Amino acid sequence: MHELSITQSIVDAVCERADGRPVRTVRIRVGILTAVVPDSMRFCFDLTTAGTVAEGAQLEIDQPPGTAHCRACEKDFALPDLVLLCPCGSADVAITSGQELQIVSMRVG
């Protein structure tokens, strides 16, 4: 359950940035290829915000899909999992989306 440590890091960063102001909403972007389970992250968010300025805040999660670019056929394609294989059969691919793990915004006050 790596979501707990990831969420704890997010909450630490949010609380530091809030500088004592109550946090209402935290919006994050977690790519589908990170293997983070959004429901687990929401559960961990409620646990890790208890007693902090972010307690009761709403967690919004954007989960961009995985995409990749094939260097062999020069095409972009959807990447539903971490099997790095282009439909043309080449494994010479570069992931272009789906590995994001970012705090996008937060609302305080």
Given for the second form:
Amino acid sequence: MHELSITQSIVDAVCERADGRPVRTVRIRVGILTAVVPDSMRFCFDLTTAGTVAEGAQLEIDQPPGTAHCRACEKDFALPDLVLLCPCGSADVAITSGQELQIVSMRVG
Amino acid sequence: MPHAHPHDHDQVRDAPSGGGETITLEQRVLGKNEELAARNRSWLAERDIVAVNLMSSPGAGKTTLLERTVRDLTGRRRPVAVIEGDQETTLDAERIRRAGGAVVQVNTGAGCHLDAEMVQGALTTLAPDGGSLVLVENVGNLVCPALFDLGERSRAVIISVTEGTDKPLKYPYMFAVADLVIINKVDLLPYVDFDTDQCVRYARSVNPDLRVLTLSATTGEGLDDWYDWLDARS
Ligand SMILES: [Zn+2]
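Please move on to the form predicted in complex with the partner chain, as the form predicted on its own is already shown.
What follows is the entire complex, opening with the chain shown before.
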């Protein structure tokens, strides 16, 4: 359950920036092509915020879909999983979204 | 502007549902680990130490391969040292020590992966000689270790023919970040239902650049290719 250590690092970063103010909302971005399960993160978020300034905060998760660019046909296409294959048949593709793992913003006060 | 909304201005800083200040962070969740990994990477490079991160599910034969590798390479090429990641026990570390390798054990407790900070601590304790080969045995699972850069030179995933042919599709993240796949226990191929070519096709569908080696850590078949691959990291 790497979600625990990942969520812990989010909570650490958020509490540091909150500088003592109560945190109401934390917004993160977790692409669907990362090995991170949002439901596990929510569970871990409640655990790791307990006793911190972020206790009771709401976790909002944006999940960018997977997209890729094909170097053979120069088209962009949807990528539902990590199997790198363009509809044109080429495997020479570059992932352009879906691998984000970022803390976007938070609301304090 | 006849229709200007009275609280348009407030929305810049405040959420419409009342109070508080929105702080934009836009920072990478694993940024701290990545900084530490970069520090490990330059520490290793300054000493001409080659670190290879070995990952597998439990039972793939990773410790047997390591034991054999340490025994075969000790005194022949670079000095070999091992960082052994394990949730609880020190049994694997003892096996490596008996094989003649310098070893340090990192117990992760409940943790399911090594991170750059643990490796930094392990390197300090291990104090490998300049020019060493450091083999890092990650905690046995095919998901969590995929996300954590340790500062290693290369990553190898070990699977065995007693596992499903479709392992690369079930655990694509691991295969996506690997440089090499080792298919172990090929001596058992006559007795199991494993399609090596299909497994390789699956693995390359998530990572076209993947190198693949087939070997048996028990019989020694194919080990020279593994040692050549390690040499080529240097
Ligand atoms: Zn295409």
